[in-house]
Each structure stands twice: as structure tokens, then as C-alpha cells.
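Only one chain is shown below, in C-alpha cells, and it's the form predicted alone.
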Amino acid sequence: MLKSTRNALFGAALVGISFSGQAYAETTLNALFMAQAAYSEADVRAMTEAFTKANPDIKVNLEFVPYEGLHDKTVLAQGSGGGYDVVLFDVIWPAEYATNKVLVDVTDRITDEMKKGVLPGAWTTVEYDGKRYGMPWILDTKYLFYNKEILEKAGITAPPKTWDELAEQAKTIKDKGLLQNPIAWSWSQAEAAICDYTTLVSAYGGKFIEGGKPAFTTGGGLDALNYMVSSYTSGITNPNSKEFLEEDVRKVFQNGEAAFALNWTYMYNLANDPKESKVAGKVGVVPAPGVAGKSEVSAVNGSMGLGITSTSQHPEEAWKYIVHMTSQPTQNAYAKLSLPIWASSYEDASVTKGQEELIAAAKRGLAAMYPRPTTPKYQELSTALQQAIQEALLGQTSAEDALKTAAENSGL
């Protein structure tokens, strides 16, 4: 497996799609993106084509991988001494990437216009230890989507404002025979499950790390996992959620097989597209709920950035490409699957038209974004928590014991 991965990386410059304004391009950039949530492959190709038309001396090779392969592809390429010039990275990786010199510090490249124009919270996506390692690109959190028609049939007049209300409404829908398992989550043993768990941790006022040590074994961290287990064992949650990633959740929801689903921004317009979805025109979206006495809404920081690798031979051209991809005109033109990082974009009718409900949810959700732990040992911690969630959901151990084991295996 490792050998084939290295071979694939060795040929990375030959893989993917190339865009060039002219055949004699002097510089070739290799860029790594994900094929999953947020911007579609078609969007990224179109953005890139606009860049190469304006810069005919630069060619860009695009490679797309599932989110689950993004981190390892980036790190393995660094180890081989080549690979990519520009990489997409998750908000959870700057600590590791900065510590291990995977990304270039671009603090001095960021202009005053960027500093003033980008939403303040978006910068946390690319920061570690007071420095910035790229430009924020995807500004995202998970929202609660709901099927308006199913809620109406159940006699429910408003979506839930608390997680307990969500469970009650789902039980009503189940009891009335409208759906057997009304809620869909992405609880596969992957980072997706940590995003759902973090959303709940934020609602319950929990902490991941305190004083450098795990703090999720009690309080809000334990309450969050207990909620997940209760939702799963009571039958209000689709049992296949334990194997779902975000795209599985989207397909179930837009087939009309879920009344509620937690997912990223991109699902709103796809689930409302009659060509894609059976529930087009019936999709509601609100911030993820809160917990009475503790929070009004909840949200995970699921944002991502674009950075220059330390092995890139073309940092100037790479930065020029990143500036184009993250620019306000580019982001405004592709705001249907990922909302812009620029504050003034939210006053632009071309951005808000047709997705007013989503923008209203975003204003509250994005302001409440809660971070996953900032630690160079994040991958180790995440893997331990993923296993804990699975074991607790399957009843192999209690939520309390599962989290204690995760803490012991977290590397903290």
C-alpha cells in the first residue's frame, strides 16, 4: 500500500487535470484539493481556468482526493521531497504543519486589504502560534437541515432550538409512522464523526484540553457522547449513521429518508436542486441547536485554507494562485456551495439571493464556531476519539469508559 502510494505521489505532477492558457507555460504548479464537501471539482476547475487565462505563463495540475486522504497525501509528498506546491488543509492541521515545517509562513504576504476584509474568525483557520500559514478559503460549519414537509405532517410548527427538542421531535415523527429513523449523522470512524461530536461538545459547554491534558472525559465531553449513544440506541437516529460520511447523509436526506440531518453548507443548494433531490423546495436550515441553560446554538469550526508547501520551487506563483482562488470576486461567483470569507460579501445580493435562509443560519452559526483541539498531536487524539465514539455507539463499552480509554491513547 505504501509503495503504491509513493509511486502515485512520484507521478503527482502527471496526475489530475491541467489548465493552461498557452502550451508554452513556463511554470507548472501542482495543487491538491479534496473531492467532497464545499466547492465541487467543477467549481475548482473553473476557478483555476480563470487564473491560467489571466496568467498564461503558469500551468496548474489539479489533483482531487477524498478528505480522508488529504492529510496523508500532503505529508507523504513532503517526505518524498516533492509533490505539491499548493495544498488544501483543514483548520485542525496548522499546529502540526507548522511544527513539522510542512507549510510556509505567509504572514508577511498578507495585505492590509486582506486583514480588513476577511471575517476575523476566518483567520483562525490558518493560524498557529501567532503566524499565518495560508489564506482561509472554505468558511464552514455544520448546520441542522430539516424537511419542512415532514415536520408539517407531524404537526411540528418550528424546528428544534435545543438538542432535547430535536430528540422529542424525531420521536414524534417516528411514533406517527412518518419515518422509522428520522435523523441522519456522519458517524463513520473518520474525522466526520469528530465534527458532529465537537458540535455537541460546544452545545454542552465541554472542553477537549485543559492544562495540556484531556478534559473531555467528564462534563460537556461526556454529555455529548451520551447524547449520541441515546439518539442511536433509541432508534430516532438512522442506524447506518455509524458508517455514514457527509455525502451519505446528503443522499439520505435528499431522498426524503431523513427529517433532520447535520451537514455542511454545500448540502443546502444541492438538496434544493430538483435535478439532484426529491426534497427540493422543502429544505429548511437553522444553526445546530443549543442546550437549555448552556448555549443557544452550537457549531464546529470546519473551515479550510490554502497554503504553500515548504518544498515548493515556485512559492511566488503558488501565492499568486492562492490569492486568486481566495479573492472576493472568485468567492462571490461560487457562493452556492461555500460561503465567502469576505465580510462585505454578505451584503451582496448576488451572494445572498436564493439562499437567504442559509445566510441567516450562517450569521449565527459561524459566530459560534467551536474549535477542535489545537495540538500538533491532533491526528492521534482524533483517531482515539473516533474509536471511542464507535465503541460507545455499538454498546461495546460505556461512553465514560470509552472516553477514558481515548484520553489514555490521545498522545497528550
The other form holds:
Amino acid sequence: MLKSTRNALFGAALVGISFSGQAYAETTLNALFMAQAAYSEADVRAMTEAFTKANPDIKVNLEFVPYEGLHDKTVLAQGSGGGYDVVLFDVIWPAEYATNKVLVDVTDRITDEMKKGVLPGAWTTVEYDGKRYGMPWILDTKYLFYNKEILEKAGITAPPKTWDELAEQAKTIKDKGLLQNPIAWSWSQAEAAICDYTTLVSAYGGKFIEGGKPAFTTGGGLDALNYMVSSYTSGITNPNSKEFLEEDVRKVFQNGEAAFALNWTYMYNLANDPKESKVAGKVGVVPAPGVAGKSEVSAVNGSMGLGITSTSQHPEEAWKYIVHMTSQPTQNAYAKLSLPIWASSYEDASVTKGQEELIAAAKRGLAAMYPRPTTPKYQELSTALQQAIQEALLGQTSAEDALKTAAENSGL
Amino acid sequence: MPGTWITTRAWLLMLPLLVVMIAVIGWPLVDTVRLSFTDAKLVGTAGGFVGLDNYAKMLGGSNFQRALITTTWFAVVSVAAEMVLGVLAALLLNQQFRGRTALRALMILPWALPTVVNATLWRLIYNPQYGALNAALTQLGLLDSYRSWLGEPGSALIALIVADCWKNFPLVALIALAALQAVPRDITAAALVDGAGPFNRFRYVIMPYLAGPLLVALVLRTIEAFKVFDIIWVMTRGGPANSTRTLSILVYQEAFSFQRAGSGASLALIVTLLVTILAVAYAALLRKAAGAS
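What I would like now is the form predicted in complex with the partner chain, since the data block earlier showed the form predicted alone; can you produce it?
What follows is the entire complex, opening with the chain shown before.
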């Protein structure tokens, strides 16, 4: 009896499946996202659900990988004949993806409304050689976060405006015994270290490439690494920074073990969440500092875009999905972990409410965003620089020699 | 002759397997060799013939030499430690005591764990801020301040070796334990009666039974250790300052991160060759050991 009931149910389920399959001419999109920072996985799932509700004939399979695997996974899928229709890509990859034809040129698909509405700086995320390879989706830069309570205890009235001031304030905090190592960075042998480095390079007015050749071995590029090394050796920086990624920085900061931390937008609301953080309500945020006589603030372009792969069988549906994900209503609804790409969103009270301080920092930071070099050889350059940073921090070689070696190994 | 018929039938029976082997191992290998003589990119261009250029560049580069040293160091130390730990554990588990079965089952656990899980677990243990290792060592008074185990070139490789040993010594223990079970009780009893001490009993009574299986474990573990990738990729990605960048990581970076399929293939073949030489050397050793016993 029981068995026959189960069989009947099973049969009914099968019938149900085959019917729902026939009801619509279903298209399935495969999309690759990242499982950390900016929008949370739950946010992406919710945004996608809203899309499939409005477009019941399109199904979207979501896949999440850590940032560290995003590039290689995309390229590998492409190399083996495809698999994804929509991929999330970092601002540093369009040059390489365009050169190797990983992404579809969508310049003509972008409407006038998008052209006018999206912040001009955001477009640099998806551009290479005058063409656009997707829509900007995550608009991000590194900010200087500070622990208001610790600064107050140290008698510091305002957060630092220059990098030298940051070092002085950190030293005061260290000397007063409030914290052993007041600053936390993400200097692990990974892209995260290059983002911190780039922020400093922009502050010191440095350049990565000039006339096709490496230009970071002198001037601002060298000053930036020297600053990192002196911050590390003087003990004002948490020595564990050289194995930290962004999430480690967040944990240290929200446990109250850092007075200052450089991190992305998403940390602001998470570190202010009492369920997550011991420093909720004490989190201050300002643009990353500048250098006297050279810059007021500094920032790295850490934005990411959504693009269609050249192997996709469904570029129309893929574009429809991207338009939904990057639309102003979607972005405004999930503005807590990633700020919208749309200029008018910043005047919208529903977006700014409760994060006025972050919005104020964003207005200045986003305007100063400095790009990492756009070159098809970016991965090589980055790997060489990561090594240089670590060797200099560990004192294995001088900052100058480390950067020279990096220039030689950069493939440029 | 019946002999030839049996041989022919054996070949016929093996034919499907041979076809599959050629398809899934032979062809990719041939294609890799072809690729290694070109400057092909992973996506985009097919690449032109460049002869031995890739090999010359790879072998001559300081990256390769440094990675070879790192890999050798990793393989030698971790395999040696795994062999010693494995045999000790097997000897212990071969004793009669309460809870032996439970302990035997428990010991297989690290080995059964996926490497990525193991690596993540050890990353947490080594965490410089909140890790269990730092906490334990400071509480025991062995350390006065927390250390960044994976952030210092001096300790990173050792930390990786420990994590790798923890995962892999159970395999050696398992093989050794199976061999120990084959040692006839009356022989060990007789040796005991004859007044042989623990060392002599191990050396002259047990070791001959262990040697063959242990050599097999040694071959397996050496080859695996030489190809090590995942545990390092998860824990340090080759850092700090490339101090844990092994040959496999170099192959991965070359072929996939930098997308130079051609030179990546040449490097992969160099590693394959090195591993083959090791395997052949061990096979000769095995044969000698088998001949001796």
C-alpha cells in the first residue's frame, strides 16, 4: 500500500516536471559570481529570483567562487569551450579578456539612458580600447576605516588626512599602549596587496606603466612601497597583515584589534552590525589619505562588471539578465554592501539613510579612483609585484631592488 | 598452441581497456608534448612552432630552480616524516589493547578528508590572530607572543609539511598495519623466547615483512608529494615571497594564470619526467628488495 502510494507520488512528480518543462521554452543561463565582499551570496540569489519571476522563461544557474578563483575559472571554462553565459569580472581583466576574445563587445547594447545615468568613473571598469565589454555592477574602492573609540582614548580629534598623519596617529596609539599594532592591511601574496599598493601609488602620484614600460621602480611607485615597509618595520602595522586577505582585516577590525584598516565598502555595514562585530557604532570611515603637496585623498578602482562570454549561446537573455542586475532599482535595494553605479542614487534618501558617513567618503573616494594598469599581461605584472611587496616587507631585499626585479618579471 | 591462444585472448580482453587508456591518457600526453613546442595561449591564438624555446626558458629561469628546491625539500621531509610516523602508529595499533578498533577507524579520518578541507582546517589552526596553535603554545609558555606561521618564509613550508603529514601518514600506517598482521605470531613468540630485544625483533623479524609494502607506500607518497598542489594553493598560494611555490604551482601559474599553454605544457612535462625518473628508480629498488627476500 505504502509502496504504491509512493510510486503514485513519484509518477505525479515526474509528470509535473515534464509539464513544467513543456509549458515554457526555457533558456538556462549559467552565471559565475564571487563568494565574498560586496553583494552577499544571499543578495545575488534574491536579485536573480526577482529576475526569474519577471522572466519565467529564463532560468539562471548561479555559481559562486572565491575572488582568487574567479579569473582562472572564467579563463579555464573559456579554454575548454565555454560553460558560462554571464561572468563577473574585475576591473583589471577587460584588457586581457578583450584581447583573447573572452567577452562580447556590448558597446552598441548600452542605451542613452545608461550612458547618462551611470557615474562616468564607473564605465572605466568595463572599457578597453574604446569599447565596452559589460556593465559595471560593483562600484568599489578602498576606504580608511577607523575605530572612533580608540582614537578618542588616544586624544586624537580627527582621522588622518595624509599617510604621514596616519603613521603618527598610529604611533601615538601604540605608544599609549592602546594597541600593539594599530593598522591592519591585506598584504597576503594575492591581488589584495596590489589594491593597497595602488592606493598608495595614487597618493604619491606614481605611475605603473609609461610608454609601454614599467614605471613603478622610481617616484611614486617606490615611495608607496617604502611607506609600506616602514609602516611594517616600525610595528605600527599588524605584522600578520602579510598573510591577511580582506576578510581577515575585517575580523581583526571588528574585534577591536585595529584602530585603522584599509578595506572595501562592504566592511562598513558589517562592522557596524552588532551581531557580527564588537565595534558596532564606533566605526568611522573616510577616503584613504593623501600626501601633502601631491594629493588630497587616494583610491584604487576596485570595481567589477558583468559581461557576456563569447561562447554563450544565449547572448540576448544574458544581456537581459545583466540589465536587471545592474538596474537602478535593483542596486538601490541592495545598497548596504555595495554602493550603486547610478549617479542619482546618491541623492536618494532610501539609499543614503543610515550610511551618510560612508556616502560622504564615497563621493570623494570614488571621484579619485586610480586604475591598476590596463594591460593584457596584467596577471604577470601583478604576480611579480605581489612577490616584490612581500620580499621588501620581509626585509629580504630593498624596496628599490624588489621593484626592479618585479619590472623584469612583469612580462612588459 | 594453447599458449598463444591464451595470450591472444588476454590481449582481446584487454583491448577495450587499452582503447580507453590511449584515449584518456595517451592522446592528451601526445597533445601536451605537441603543445610544449609551441607558443600557444590558453585562449585565442593556436600558437606557432618554437622548438625547444619553452624548455630552455623554463629550465634556465630562476623560478624553476627555486621551485625545484622547494619541491624537493617538501617531498623529502614530508615523506620521511610520514614513513616514520606511519610505522610507529602501525606498531602501536598492532598491539592488543582496549579501544584498538575505534582508534584504527579514527586514524583513517584525516586521510579520508578532502585535501581542501584539511588545508582550510590547518589554515584556521595556524591563524596568526585566532589560531589554536598560537593559543596552545602561549598557554604552555612555549611562545611569548603570537606568530604568523604562514606569513614567514622560515616557518611557512614547515607548517605546510606538518599539515600534509597529518593528512597522509595514516595511509602509510594502514599499509604497514596490514603488513604487520601478516607476521606469524609464532615467529615473534619464538624470537621473544630466544631473548631478542624489541629493536632486534623489529629489525630481524618484523622488518622483512614490512619492507616490500613500505616501499610501495614510499613510492606512492613520494610521487604524490612531488606533485603537491592543492594543500599549498589553499594555504599560501605559494607565498610568502614565493617561499612555498612548488613546481605544480609554477605550472598552474604559467599555464592558467598567465595563460601560456605552451610553456606551461613544457614545464608540466619536465615535472612528469622528474616523477617518472623517481618512479623508475623506486621500481628498481622494489625489484631488488623482492629478489633479496
